[in-house]
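Only one chain is included here, represented as structure tokens and corresponding to the form predicted on its own.
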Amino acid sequence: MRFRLTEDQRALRDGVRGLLTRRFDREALWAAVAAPGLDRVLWRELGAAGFFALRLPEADGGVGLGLPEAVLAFEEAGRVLLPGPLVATHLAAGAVPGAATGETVVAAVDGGLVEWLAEADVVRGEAAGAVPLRSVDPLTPLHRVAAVGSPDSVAVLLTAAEQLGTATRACELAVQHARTREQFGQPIGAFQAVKHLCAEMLVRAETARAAVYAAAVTTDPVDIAAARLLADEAAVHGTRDCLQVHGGMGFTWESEVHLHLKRAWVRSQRGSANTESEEILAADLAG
């Protein structure tokens, strides 16, 4: 399939980067991990902006666009790993008072775990019993509930489209470290093990997003399920090959790197999607 952005599409796509370049750039990102906690003015912009209210009909106040338009937006926000609970506001836009708006942050159960439960003011799904965890990623705030439901399909393909954000970025700043850091007097991209690496992670990252695009076109749960299995490998992946690539830099606390790393592997386990999504595919196979 063949999946080429509109003008209005990129535009969309350059305009949510725009926010977030202004908004959650570099700075915003430290001070968010020195202090963790969820930003509620950044969290009303993106509503005003229509981040969560994409999908709503424009007869409800919202964008009226489609999923594929979504997944371009949540693209971006996994590039700059935005925090809080992007997918479960969004999903509950139109059925959720001041979802659409930013006014109202939504959490939901999801496969036993709770993203951001402290910080929502409502939460969809049976969170009694909730026991808090203590996360890898010190981003996403994480609680453990008995309650185990099926992850919906929009929800599973927004996930990829943020895992598909952090290869992406992974990539290039493995890229970027590989042609400006010297050994042996000259940048250690001329190496070809970091060639190699490097490659691997690029041809991860498209393969991944070709994917997520047809899907978001397509929206067949065999698709969405495709979908999430290679967004899932490249961000993870892709996060630890940029490791290898930055060698001990990236182990540090003041890299970015590990915070992609640590995000891809929360993501990855966001809605048991990696079990369900190789079930889906399994059972299309043997059909």
Second form
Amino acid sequence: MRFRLTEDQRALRDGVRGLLTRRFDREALWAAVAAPGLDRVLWRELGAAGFFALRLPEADGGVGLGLPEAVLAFEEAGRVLLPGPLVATHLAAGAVPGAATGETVVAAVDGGLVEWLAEADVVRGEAAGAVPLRSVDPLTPLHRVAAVGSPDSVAVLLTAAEQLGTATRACELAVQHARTREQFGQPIGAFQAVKHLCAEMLVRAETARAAVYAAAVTTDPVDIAAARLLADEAAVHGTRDCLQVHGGMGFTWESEVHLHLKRAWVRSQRGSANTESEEILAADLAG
Amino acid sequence: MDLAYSPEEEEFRARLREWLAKALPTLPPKPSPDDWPGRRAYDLGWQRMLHDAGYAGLHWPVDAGGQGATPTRQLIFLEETENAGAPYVGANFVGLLHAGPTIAAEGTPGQRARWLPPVLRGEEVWCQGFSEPDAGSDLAALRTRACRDGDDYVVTGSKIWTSHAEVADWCELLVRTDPDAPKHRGITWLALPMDAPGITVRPLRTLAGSAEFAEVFLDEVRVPVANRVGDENDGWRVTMVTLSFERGTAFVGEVVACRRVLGELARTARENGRWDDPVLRRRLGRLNAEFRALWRLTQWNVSEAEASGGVPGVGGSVFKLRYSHARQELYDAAADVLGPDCLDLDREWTLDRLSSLSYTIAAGTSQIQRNIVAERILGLPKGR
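Having looked at the form predicted on its own, could you now put up the form predicted in complex with the partner chain?
First the chain shown before, then all remaining chains and molecules of the complex.
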């Protein structure tokens, strides 16, 4: 049993992180907030790097890697708040021409919503009569549709991977702030009340990590349901606590904390309802 | 990244399973919880069986008489023994998991030869004299005094939370040998023979009604200097070395047991109709996610330990924080399944619910664990 990242997997993760650090840094993030719209150049770069074709067999022009590698890539995307219909386009690789290379932007109906409908070249699922929402997340335009769509288990897992990235990033941001922000003559991170918030963020993120990575290995629907619940919890609860650690600054627009929280909220609406994941896990006990 | 076991590991599992199927039916009846001599004999008997079958000291180094097994094999051993309903480590706990490994790491050849084989063979029981009434989370504040007098230390003080003290042969004892040194630097590790004059053991009744612990009072007890492991005043380091023997496997059996209990909860809920309540059902579903993740986290920590040559990763405190809380949630959910019967002490889960209350306190409270995670893993500053 070697339930840890291989050298190749570490290299892949570091490679994706390097690419995203170069191409979607903090400046790019705020530029995207100021001028909403999908960066097609970046999208094609992601395609060229194999982000969408990662799991496509090499014979079909893909990278030929598996779900664990895709999970690592999506975790990195989640960390930096990379915008766009990443999961839908990744799932369309091989099925929709141009999706694998990033030439085609693919959106999908998921959970009564379509993300990035207006920017997409192709929409999968029944999106007729879609009504735009004023999206809570400035980096995810949303349309409301009547159809719920049938949740794809890989989509659920890749979303969990993004949530994991967010949970990890939220913990890092909280720790960075707690180490530097001083009150009462010391860094606020020296106060146990703040320390314990940060520790719990890490505990939730690392528990979710074990569940998400294991589900990527087994692809068992019950494992995926568990990964989803724990990753949603780690991301939503973690970004909330991150905001709390930031105090008043966390409530401002200029702090990036709210962007992480809002994205975590958007992702937690994907797939079927949380209660359905809980029912899958309950039914497993009854079996 | 995989979750598959190697052919050698699978063979180890198969052989162990086969042995357990033959060995367990030959065990004597389990003694009652209040029968301490009976419990000692039962636990030592089981250890003897493990020894004769070649499973004693699985995680101990080979040169200490152990098997030098990898963390993954330990995981398999603990998983299989729990699944088969084998006895717990019980009275052998301190000997096998703390005092023994300490002596193996820090003892002289003579000390190793004297104390280690009887632990592996199931002949001697050790208990632990660390905590004191005024030294709990702040263990290094311990005050039990040891003064040198010729070839002996003369020890006076009191210890608390000592399991199996009534039936132990030896106690791994932390004493203060230099009251003027900074608190971590004046502590010494001694092997205290429990039949020495001046020792009084008083059972300590827990909120579950049973006497699982004892207080140990020491009144000018003479301990030979030869019983000191490590140097005088170096006992804190000696003790911490052993804590690193914990390689992510501390709670393997318990997580396996919790997953079994969760299945039993679901069965009971279906029988008594509680399963029709979606709130309860989903709560059990959440717990399924929780314990599945804890099992994966265990496998992760074990894999990390294996890759680093047995050095524990940072996962221990993370795991303990999550697990101790999950265990309490599990038995709170059990109470929800049982309804009014959750107040019946003759129900197994009622006592388990009570004992689960100790999990966020024992072996480092959750508050202390959060400090450890925040300071040692996240690098937040120590408070002042």
